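Starting off, we have a lone chain in the form predicted on its own, written out as structure tokens.
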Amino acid sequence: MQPKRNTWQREAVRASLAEAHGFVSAQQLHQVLRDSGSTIGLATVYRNLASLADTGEADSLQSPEGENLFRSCATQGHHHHLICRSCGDTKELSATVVEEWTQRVGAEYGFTEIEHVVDLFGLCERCRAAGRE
């Protein structure tokens, strides 16, 4: 894959994503950019978020409601997330047990090159103590 050109739009999306707390949707990020005076379009935000996820600069996951969410990636390589449904606080997990299980199940059925996505959603201690849902 050829590296993407660094345009002002890509840099704006990258910088705004780095400042975001937890995972955000393209719409949320677009609104933050617009509120700060940017003229960037929503389609451009979507395109740049997808590109950042493809290059490993951003994590991407699907919320329980089916919406694609993104955040600036702090960990290189495959990993999983524990995400607060209320505030979006995120912990990165290595989940060795999950990795071993996926390989074992794949081998049992004759599959190789197994890929998977495991993200856990719950309420963090702060939100639970505040009575948030």
The other form holds:
Number of protein chains: 2
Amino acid sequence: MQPKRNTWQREAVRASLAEAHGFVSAQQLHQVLRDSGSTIGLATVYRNLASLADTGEADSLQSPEGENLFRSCATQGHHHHLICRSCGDTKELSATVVEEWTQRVGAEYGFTEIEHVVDLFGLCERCRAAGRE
Amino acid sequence: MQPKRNTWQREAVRASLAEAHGFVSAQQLHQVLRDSGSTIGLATVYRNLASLADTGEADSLQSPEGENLFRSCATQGHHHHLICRSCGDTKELSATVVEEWTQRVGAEYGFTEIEHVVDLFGLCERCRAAGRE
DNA sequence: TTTCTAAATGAGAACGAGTATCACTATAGC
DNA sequence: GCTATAGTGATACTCGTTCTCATTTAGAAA
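Now that the form predicted on its own has been shown, please provide the structure of the form predicted in complex with another copy of the chain.
Let us now look at the entire complex, which starts with that chain.
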């Protein structure tokens, strides 16, 4: 649900999320905020991230480890992600091919109300060059 | 890692997994086994599911709630799933289109070692007919 | 068959992400 | 400024999963 009041905490979460390069977890964001002197609480970070995701201001996805990750959302509408598993840097992808395939396969098996999870994890050029993994 | 010994516990997990119709959680499987009189431990169920997934005998995926789900694997090799969100019934899909797209997009952005998560959730014909959701 | 040893197990403790609770704080409308 | 209540924050809690470690046991060797 949309919040009815603006608080500095909500603004801090929004700002901190915008500064992050890729997807970050609530815990990471909380740590960054605390490290920079904020007294914001963990629960508040969770609450605000959830509501930002709810309004479409932020994207959220599950990491392979099952953690919820958030990102300040650049592109409007449905899209997918290509995420560097080392530095978290993210490209937003539109994927007509995938959408079409999704619908076709769903229909073929008589499934309706298809939702799809399509995310790519890889190693970006910079991280590969730096020998990270 | 592959286990070096065969135990009745491992066999029980394998059998119970094969009997389940769709994806099940470790906890569910443990409950089923205990209910049928087994004294198997929860940790053992987790261990064996993980190793079955490791050897390719079982498929695993994350539910939208972040739980790890497992399924006795019918098809060899890489494939995706179309899962009924009501009854858990699952179709295995091969998706050359998606694999190609994955590689192309990865290369385009200079990403390497691309892993992809592609799973479809929908409502199967039977469940739709039954008015479930 | 008996013996031996490390792999595997099981009970429960520990862990970590996320949620709920609830007294307190501070925003926004008056 | 005053007030009602949305929002906050410390912390307790839930729940899935992993770890620990004493005990059991598969399977090789004698």
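Definition used throughout: the rigid core is the maximal C-alpha set that superposes within 1.5 Å between two forms. Since the model is a prediction, treat every value here as computed from it, not as a measurement. Numbering follows the first chain given and starts at 1.
At a 2 Å cut-off on C-alpha positions, does G110 qualify as shifted between these two forms after fitting the rigid core?
Shift at G110: 2 Å or more after core fit.
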